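Presented as structure tokens, the chain that follows is alone, the form predicted alone.
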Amino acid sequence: MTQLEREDVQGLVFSGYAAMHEARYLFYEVADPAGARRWLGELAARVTTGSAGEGAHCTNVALTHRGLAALGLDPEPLSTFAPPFQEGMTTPYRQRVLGDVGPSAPDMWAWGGPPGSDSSAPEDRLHVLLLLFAPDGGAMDSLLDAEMSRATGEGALRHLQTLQPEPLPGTISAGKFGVEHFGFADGMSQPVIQGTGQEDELAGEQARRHVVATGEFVLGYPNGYGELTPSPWLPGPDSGKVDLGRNGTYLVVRQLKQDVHGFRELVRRLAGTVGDDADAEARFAAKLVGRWYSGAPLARTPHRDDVDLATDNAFGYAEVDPYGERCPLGAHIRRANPRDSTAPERARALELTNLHRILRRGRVYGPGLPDAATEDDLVERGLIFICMSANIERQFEFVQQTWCNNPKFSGLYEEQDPVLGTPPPEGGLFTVQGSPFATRARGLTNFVTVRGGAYFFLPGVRGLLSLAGRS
């Protein structure tokens, strides 16, 4: 059994405080190192941990590697965190792997662009995000106001923007936090942290299919090969070393904006690749996504919504969809997570694919289209995409060079995931299989456009007091 040391590890590993309706992402620049290293100290004290629930507010903080360079971490040790938090999102590698380019591109980013860009908080100066959730707009005030005070009123840092993001709209139920602004549930596809208790509740298929080891989320403990990631240290006393990674975790930050309208508009066009009747549009978007609007997953009700399945995690695709004809193979959730669809022995897929998965924490921006919309309004609105994992590049940057951007993923030719990806000027192409044969649908559009992000690191209390210079 796996001991996790809940009090040291921040909050946001266990929860992505579904009951916080209030939350604000601050980016900051290190001003004054000293005065950022003793802010980061007091700070310790109030940052929400894993055993100390939600209580009134929440708080946690996270650093990029220029932030760590810029309170005064030497070289040595700098270079002992994961080579992806080290060089940063924009490196013409990391587009090539990300498929951030045409309008995702960095240099078009808002925020964490490449130095010399437009970006209010270009990557070399964003050093700090501070995470703040409240349950009103009320207790946020008060907290967005003490907090803002204690970072920037004695000059230690710099505050460069504010992210405004809100849980997913709709109603709020077990297992499911709302929708998302192209309309479909969200929120119920989440690894086990094994020694989170969590896994207590499941057995056998269910165990094998969600329970993740601890490692693959928290550095310091065994990850899925049986084997401690590589952790950050510092340089201790008698020349030996700190921990600094234990109970720590990477954090991947992304701004996608949502074309909706345009979304909407390519449903309506080619929903006759799936029929024409009265649910071809909802049937084709369906497909798109691999869950129907309610949530409920294609691979257990492929023929039409089901309510009753809308928090259903518990499928697969082997047994009962092994050529994609209820769920495409392309559609986005199959990529994002396939499953046991990844080795001819079903066990050992699921094995293979928990080797890569993350840990979702995201929220909303911008108010929704509304339904009865006819043309785009033009607000920008979208998802604040966040993630945990211990190791970027295997889990991450896996998932999204090798499942979701491969255009040959699972047997398939020159297709992206088709939510996600950013097909070429001609458009994009979509197939759905069926029987006797398949059908293809061409012609989609960029509908998802990233408007920045940056890789963070999330310490352990222990580790944020080993920054300030703290024992």
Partner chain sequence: MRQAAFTILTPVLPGHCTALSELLTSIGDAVVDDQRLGLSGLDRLHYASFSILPGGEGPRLAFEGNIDGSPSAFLENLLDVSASAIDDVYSHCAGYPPLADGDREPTLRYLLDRDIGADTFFVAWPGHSLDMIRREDELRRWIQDFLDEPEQASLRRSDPENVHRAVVEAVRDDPSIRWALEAEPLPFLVRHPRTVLVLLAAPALAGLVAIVVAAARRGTARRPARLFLATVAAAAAGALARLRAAELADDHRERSRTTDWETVYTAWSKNLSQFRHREDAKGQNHLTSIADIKPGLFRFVTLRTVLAVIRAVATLSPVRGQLGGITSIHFARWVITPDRRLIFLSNFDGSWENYLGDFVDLAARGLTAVWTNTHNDVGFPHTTWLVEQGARDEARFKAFARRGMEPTLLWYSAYPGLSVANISNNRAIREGLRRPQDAGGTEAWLRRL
Contents of the next structure:
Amino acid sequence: MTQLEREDVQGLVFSGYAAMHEARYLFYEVADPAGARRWLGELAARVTTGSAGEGAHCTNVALTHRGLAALGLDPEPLSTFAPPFQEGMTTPYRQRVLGDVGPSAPDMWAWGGPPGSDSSAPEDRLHVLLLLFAPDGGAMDSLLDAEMSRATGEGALRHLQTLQPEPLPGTISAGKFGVEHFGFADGMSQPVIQGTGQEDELAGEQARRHVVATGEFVLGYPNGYGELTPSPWLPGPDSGKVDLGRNGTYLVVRQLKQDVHGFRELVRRLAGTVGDDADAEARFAAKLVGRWYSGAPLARTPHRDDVDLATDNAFGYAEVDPYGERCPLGAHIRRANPRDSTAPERARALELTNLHRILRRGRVYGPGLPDAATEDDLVERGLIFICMSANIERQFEFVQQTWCNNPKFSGLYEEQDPVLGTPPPEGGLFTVQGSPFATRARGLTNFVTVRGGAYFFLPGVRGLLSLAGRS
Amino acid sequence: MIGSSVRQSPAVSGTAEAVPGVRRAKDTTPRRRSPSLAARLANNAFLLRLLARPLRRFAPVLSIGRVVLVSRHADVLDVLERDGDFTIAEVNAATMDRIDGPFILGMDRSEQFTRERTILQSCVHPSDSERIRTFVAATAAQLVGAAATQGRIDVVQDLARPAATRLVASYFGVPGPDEVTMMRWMRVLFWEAFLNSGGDLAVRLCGEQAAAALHAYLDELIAAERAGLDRGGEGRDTLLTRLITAQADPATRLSDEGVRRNIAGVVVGAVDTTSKATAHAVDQLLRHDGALQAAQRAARDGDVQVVAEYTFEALRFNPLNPALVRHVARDAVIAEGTRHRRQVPAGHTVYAAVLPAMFDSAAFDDPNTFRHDRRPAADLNFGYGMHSCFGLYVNRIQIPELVAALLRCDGLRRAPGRQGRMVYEGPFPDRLLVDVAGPVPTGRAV
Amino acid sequence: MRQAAFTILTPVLPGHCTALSELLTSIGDAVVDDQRLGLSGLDRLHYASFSILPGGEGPRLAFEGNIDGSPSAFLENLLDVSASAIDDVYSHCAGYPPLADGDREPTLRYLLDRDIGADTFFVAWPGHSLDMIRREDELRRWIQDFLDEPEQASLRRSDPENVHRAVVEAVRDDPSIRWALEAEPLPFLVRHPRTVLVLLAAPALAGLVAIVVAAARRGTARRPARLFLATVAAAAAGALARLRAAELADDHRERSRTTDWETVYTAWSKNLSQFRHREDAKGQNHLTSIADIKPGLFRFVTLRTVLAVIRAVATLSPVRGQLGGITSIHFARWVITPDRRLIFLSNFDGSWENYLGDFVDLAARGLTAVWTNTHNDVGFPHTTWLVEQGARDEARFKAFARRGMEPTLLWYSAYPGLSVANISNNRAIREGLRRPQDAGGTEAWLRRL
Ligand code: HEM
Ligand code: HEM
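Return the form predicted together with its partner chain of this protein as a structure block, the form predicted alone having already been given.
Full assembly next; the chain just shown is listed first.
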């Protein structure tokens, strides 16, 4: 197999930069195409790649389809990018695929909305995403100053908006990024990319369950089918092609607002469906997500939270829990990654689900709602969901559409992902399988609202140079 | 007493709720059925040894379908050592999860495995050996004494199972609601956990019900022990209370569930293994007349060390499991550099056949002869490599003490005729009847 | 009751395409409430679609129906309800006799004469009539609601047998649902096609083979029998050689093409938006696709043979509700048109991406065997030995499939809220009411609720 060219791949593919507690995501519009290309060419030398360590701070850059056009890319190469990336996230069709309806409709987004909407960075002007990471606030301030003046100083780019995730908590253990706003530990389950060396650090079941082909996340390498995912290209010398996609990948960004108060209310209201003991509330919340607050998977410890299993990710469903009596069939993590339960034969099932993995790099934004809060403080908070995949349709959109939002997932009838879904006005349904028969929790409300989103392309370093016209 | 309080109190945990009262009434051991051919073969050590020789000789790495059978000593050690290639999670994790929650025997090499095994180990104290010896010797003497008055002893039901259950109560700290229930739980759970590879539905159901009941019981027990420890004086010193005490130190802190998972895993592995091993050892000694007499002499002389040598040599002739099972995690080669080198593809199952391996003349001089003074390192009775038996320090003392108590009886012999044959229930000896003329009154010398 | 398929192909009058497609689209946009065609009022119609397909002599209208009972009975019924709308539609088609004085007979004849049926017709749950599917879903809801009543809370702590008994009693007590306790078995032939085959055909076939082989050994008929066997073997070898030759010719054509498939597809993909008008609007989707059969008799015969094999496997498979491992198809059909094209029409659960993904992941061989005999300007991926590679080239196969699609102008589903799995689960709930049939007994039955 071809060796993964780490030095050409942007570092976000390899790491969520857990040591970088501060992050800023900056949106720019191209003001001067020539200047912007020059800026991009210089930036290529500074971007964090997979070969060097993380250093004092990290910088990555991604572009939208409109951004590539604004840089001056010709229509022909522009049409070689993946269709969802070309079309953008706001078409009526993608709205249906992603379930962006009602309060999540793109017209209402804070950024990335269709041209003419109230978005601060509407789709047509959202061109460049600069991702900055630094270990602390001080370092972030100086990094921001420096990068901002490079980008806008000579009028190459116009700054539209900055997303500011919360600083990560001081201590990070076992690769965990901490806790999302509903209170669950997050970031334990990730695919492991073959060829990154990360697969050697894992042992046993975990390695066998989560290692996926390089080409699932980096263009230019064999994917899960052993084929190359179509990659964008530029016309090259002698009517040949320059592979623009090699070592690049697609990046999905979605700002997901969370109604924490609503979630807690609901858990309190419906906890009775899973018992009346002291753990009932925590257990019901865990049933919705599929892991306990600590992160311990229900498939492993169905009755009670067990912090020793907080980072456990070596489990499957087929053998211990085929009917969802531990982890409900419709729980968030079981939908988002049904592991070995999608086909009669376990090993094959695992292979099939691993064709639909995403690499998550989200961070939370907005202050946490105090535990003691008795009513909603109306402060916006949520998750800046970032994920990567080489094939947007087969990976990110598939997970969202065919697994999370699909009422028929796993033989169910009429319910969606209890965390992400947009239930009907009369309230959503969530089935908790159990013995002797299932319990149906009714009256689920909408907890997660999309506030913005876009598809980006995260080029390799050589790809950046080609775009800058410097190759 | 803890036991009775548990029995009377309403169910507290989610588990118990999930198993409604009506169903608990059906909680019995799986019904007895006539054993299948494969089961009969697995229980017949003589036949297995007979098959082992041509196997080692002509097909040391035999591959049939998705199963690979490894029978030479060196290769067996190799397989058990290479825990990254030949893994255990696929074999044991799911059943461990079902009956208990994650436990070291279902984990591959990982931080969690090392941590939990180390914590368990740290709760074993050097002085435990003496404590175990005193307790087992007394229990065994008492049990043998009681049974011997009838002139006939069932090694399994009258001696080994109750003795092991009592050690679990006194040393591991899990008495169970009562001894009979505890014995039944242990058997059903051990069966489901390690031996129900065919996924027999009846076994599974019984296993799950027993698991739920044990789970609820342990929750209360742990709470009661913790309360006792908190009050100070009342604290007992058992493996369980040590695990609870160890929670005070972050380095050895298991979560509350972790304490339950680990004590349950240890306890489930303790009773029926011991009873099976004891029955097998006695059965083999009865088949080797010379050895039997020498062992009896040692027992009467109070030389348990020598009895131990005889016991474990006897066990070699019929070990607990004829083979240990591993999953091939990645394409691997077995017996690299030999003429019988073999490529095994990922996804296959490997049987590391310890019984044939313990008759491999490359590792054992004159393997077919009963010799009590063999090098113990070559002994695979208790597994090998990272999953080797945690209870070994107990077994070294307990099994020989149980055997010794029997050997001290005058006129020890197998019950005549059919009655003397060992009877299995599934994979467990259910009965092994021996006749005695009467026990030797004192424990030590005549 | 048996399910049947009709595929009515009629040439569209020159210049009428736009008007016809607008008419059908306008009906299709509100198909559930539509009164003109009134499809939702037809109690024997599972799925129907209209689309305009390219043809040798110009575009043709394709009307697909998946129905209970015979096409003629269904079409008569359709004309009873909506003769004038049918008239509106078909007045755009060549050779159509306009409705005169309410005499529907000529219209019916027109439609029936142009029905080319299906070469291979797949039905997920043969024998399940629309009425049965709807009633059984009603039953499922009824039971779930019953179990969810606060008064039944005590059942949660009860034995599975008790719960089952309580449900059965409640059903018996409610006259509106009591029907569910009566047996309503599927026809024997539907349930046991394999048994029939094994009992009848297999011995006959085995006997024949035995006779020929025995004859070849000794006796007077030795020579002709040997000759026969040798001919069969030679024919098989010849067919394989011919197949490889055809595939190598395809590879050669692929190497000498002037524009590569990615460019072709990229250029075409601008058309995608016309499909997305409706795609994924509901939980189910419809796929209309058409491809040219590769030139020559060989490909034609191969395709026919493959379709026949698929038909046999699908009918005889002991596992229902799946086609080559894909469990999301309600009704699907392959139809070979007189002008050498292969139409594929499918009514399935979930998204296109999921559906095509299943093709690649689960049924690549079977589908390769079909579509490798066809082409369009993207071209079917490189194939060897009829079933190897082919659809496994995920990206190109999906591009080929997309390129072959035609917009479905009007599509009707009688139960958009029920998946293939839901229907069989409902059926098992119904059957289990009388006696749990699952291997796990009552517990397994309760799990379905
Ligand atoms: C605010 C919204 C969300 C919340 C609160 C949330 C929460 C969580 C939590 C607590 C976990 C368990 C941690 C882990 O296994 O690493 C998880 C896992 C996961 N989530 Fe989400 N999530 C959200 C949105 C999404 C979205 C939009 C997607 C993609 C479509 C997604 C896909 C996944 C996946 C793939 C996993 C890993 C599952 C596994 O491998 O077992 N999540 N999420
Ligand atoms: C006090 C009684 C016993 C206890 C507490 C006990 C406990 C354990 C534990 C915890 C393990 C798993 C170790 C790991 O995975 O790291 C183990 C493995 C093992 N034990 Fe024991 N055991 C006992 C008695 C016995 C007896 C009597 C025998 C046999 C004569 C035995 C044979 C084995 C074997 C062969 C393994 C290895 C299994 C494998 O590698 O697949 N054990 N034991």
